[in-house]
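Only one chain comes next, encoded as structure tokens, the form predicted on its own.
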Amino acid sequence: MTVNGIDDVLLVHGGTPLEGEIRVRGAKNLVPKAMVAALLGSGPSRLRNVPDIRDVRVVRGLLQLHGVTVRPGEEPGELVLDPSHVESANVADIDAHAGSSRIPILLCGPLLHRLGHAFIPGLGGCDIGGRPVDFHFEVLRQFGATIEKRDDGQYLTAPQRLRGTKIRLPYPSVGATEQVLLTAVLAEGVTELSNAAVEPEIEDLICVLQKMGAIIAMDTDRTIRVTGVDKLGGYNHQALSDRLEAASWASAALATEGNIYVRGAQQRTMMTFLNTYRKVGGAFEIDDEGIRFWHPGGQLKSIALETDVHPGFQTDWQQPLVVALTQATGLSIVHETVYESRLGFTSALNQMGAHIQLYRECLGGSDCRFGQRNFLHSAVVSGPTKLQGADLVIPDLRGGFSYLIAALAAQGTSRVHGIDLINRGYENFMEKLVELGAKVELPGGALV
């Protein structure tokens, strides 16, 4: 695998616990579509914490290529967005940037409301399941969008102003949470969203469009209400950290023994993993900074798992947690019920020395959509296990850093491949790993 003529290969040579501090900026599922938001606005927004991740230069350049000005701001880490001369954009441009990210689904609504008019070509992102874009065009259409299908992706009118719509999502999914209410507050009337997602992410979006001017109500029942507005403004905003690359971190911890203060972290919006990480034997210590993550040193303890939406244990945390498990003693159950392709990841891991098996069965909880539909999406891992060096293809975003974690964790050297793939979510991750004591070199000696 080459990216940019380069061999996109790491050398990782393991059995070295990670020690050190490390910082974890804002949510990668959070700052692109803050960012997105901006389009909506009459003036510039101000976005902080953003971390430097390929999603982020993905709408970045996006959004450029749409003529609005992003640029940095006074502090480091910060965004300056001005929306005021936004602009049809190519279509071969918009293909070339957008070819490896999901998120340019999410630009329909605004342009929509800006333009008349959107391009949407065929959409990448990480292969762990099925994501259907067809069900934001269908949420599209019912705020009153027309859609083309052509050769080189979907063109999108609205003739006249979207209106606001009653939808009930059949899954309470990110994605589509995040197209509604980037779609109706500027829409005519009222949308009311039920069965939505209510992630911090979600709400931190929420909270976004909320500064920009929108009007949005969240019941204790997932449904969400937004009365659309004839204009929004600017923002000023410091997008929250991101949960999901801070647990990542304190899994490494974990499997390699180690000890890491991951600067960033806060504890209201990982509570569930906190309870997971201290069942399964680990040690943590929280203050206003962040939070401590290390292994205590004993016998880690099988635990059973099943991953939900929030407040439900992440599906984003469970592939690293899975490699520290194992290193327990007994059996542990993982019971995937977002993505139904998520534990195939577990073939390297078993060429590396653990002992997982898959299941079609919904085992160790509740029945799940999944059950019947004949997919691997339990798994029961036997441990404690020692981990050998390996050569690894990086299958996606969080099985990628679940392989690194292998490898540390492992005796011997392994051949990481497709590393390239992990600076979509995980900021500097390299440099990370040298600071925190990790033994890593590209291929022919050359040191991270």
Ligand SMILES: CC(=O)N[C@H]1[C@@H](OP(=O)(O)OP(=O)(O)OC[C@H]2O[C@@H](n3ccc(=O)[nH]c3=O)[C@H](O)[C@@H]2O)O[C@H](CO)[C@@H](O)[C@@H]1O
The other form holds:
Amino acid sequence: MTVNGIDDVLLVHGGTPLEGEIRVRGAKNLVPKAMVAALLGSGPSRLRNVPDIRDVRVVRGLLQLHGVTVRPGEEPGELVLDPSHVESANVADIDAHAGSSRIPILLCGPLLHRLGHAFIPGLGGCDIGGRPVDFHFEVLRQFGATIEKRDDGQYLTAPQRLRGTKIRLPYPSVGATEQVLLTAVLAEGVTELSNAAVEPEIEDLICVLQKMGAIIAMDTDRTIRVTGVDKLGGYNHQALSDRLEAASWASAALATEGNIYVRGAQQRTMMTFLNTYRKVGGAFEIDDEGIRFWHPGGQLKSIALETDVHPGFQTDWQQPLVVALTQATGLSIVHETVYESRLGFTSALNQMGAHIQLYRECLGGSDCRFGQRNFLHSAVVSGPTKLQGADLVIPDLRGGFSYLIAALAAQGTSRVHGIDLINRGYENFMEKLVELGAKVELPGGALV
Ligand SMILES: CC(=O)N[C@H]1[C@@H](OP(=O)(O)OP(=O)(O)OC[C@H]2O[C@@H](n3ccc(=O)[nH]c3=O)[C@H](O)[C@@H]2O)O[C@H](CO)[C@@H](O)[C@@H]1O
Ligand SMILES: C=C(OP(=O)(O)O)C(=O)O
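Complement to the form predicted on its own: the form predicted in complex with the named molecule:
Now the complete complex, all chains and molecules, led by this one.
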């Protein structure tokens, strides 16, 4: 594997606890959506705390193709997005963005409002399940859009102004909820969405839209009501920080017996993770600027863990924490209920010496959509096990970070292939590793 002609591999010499301080910035799962929201405004928007990750670069390119001017603002990490010239956009090169991320589908509503038509190329994102987008197209149809599937993507049109509607999602999908929000705000009349996702990144997107002039009410029962308005302005917003990246570093501290202060980590968005971390035996201390995570010594404890929609245990926290669970005493149970194929990454951990057995049954509590359907979506992790360095090929974003953690916790040297994928959602991760004292090398002995 090469990226720009350079071997896409990192040598990791394990066995050193990660110690020090790193900073997380705006959330990968909020910032690109807030950038898309800027398309809805009649004037420029300012987004602060933007991380330098590939998913942000992809959306920036997509918006520029559609005529949005995107430029750095006055402070570091600030973007100014001006959608004044969207009507004259030239989107001939949009195919270049096929397979790049999941965000293009969220352009549907804004483009239908602005142009009356949209073209959405094939989507990317992590290969952790089928990841259909049927809910998205169904809700767009309900708003009044027509959708035509062609070989190169989906063509959408809105013959008239989109109309508010009443929608119930079959599952509280994050993306489909965002699709409804970004479409309903400028639709005619009221939209009522039930069984909505209520992740903190969705609340933050609602804050962005409200700043633009939208009228959105959230009930306690997963119902969101949007009263459409005729026009929205720009926004000025500080993006919520990345609770998923923060939890990855917390898991790294635990698995390597280290101590990491994560500047930017927020208690409010990480409560469920923090409870689980404490049950496993991890220690943390919260202050106004961030959270310190560390291994307090002694044995870690096995737990039963089930991923779920918010406020449950977020699925993107699962893979990094599983590496720490290989170091806990006894049998841990992990039931993945959000993605049917998010445990495949464990086979490489077994090659390193872990004992993780996968099951088709729903283990550890409730039945989920994947029970009795032949998906290996439950795991039993027995520990503690000593890990040995190995040759690892990164399968997906969080799986990739998990392999880095495993390699850092292992004895000996690992070659981790495909590391560029991690740049999709972790800002400057190699520099951060070095700051934390990790012994990592690029091929040929180059220092990171
Ligand atoms: C860029 C981004 O924000 N990604 C996040 C987002 O992904 P994303 O928005 O893609 O995830 P969803 O919440 O939509 O998916 C949840 C489940 O719903 C299913 N589904 C979804 C849509 C649909 O039309 N049909 C359907 O069946 C999916 O296959 C999956 O099983 O939320 C996930 C759940 O918190 C996170 O893991 C991802 O990190
Ligand atoms: C699954 C993830 O992201 P995406 O939806 O962008 O693939 C993730 O961030 O772990």
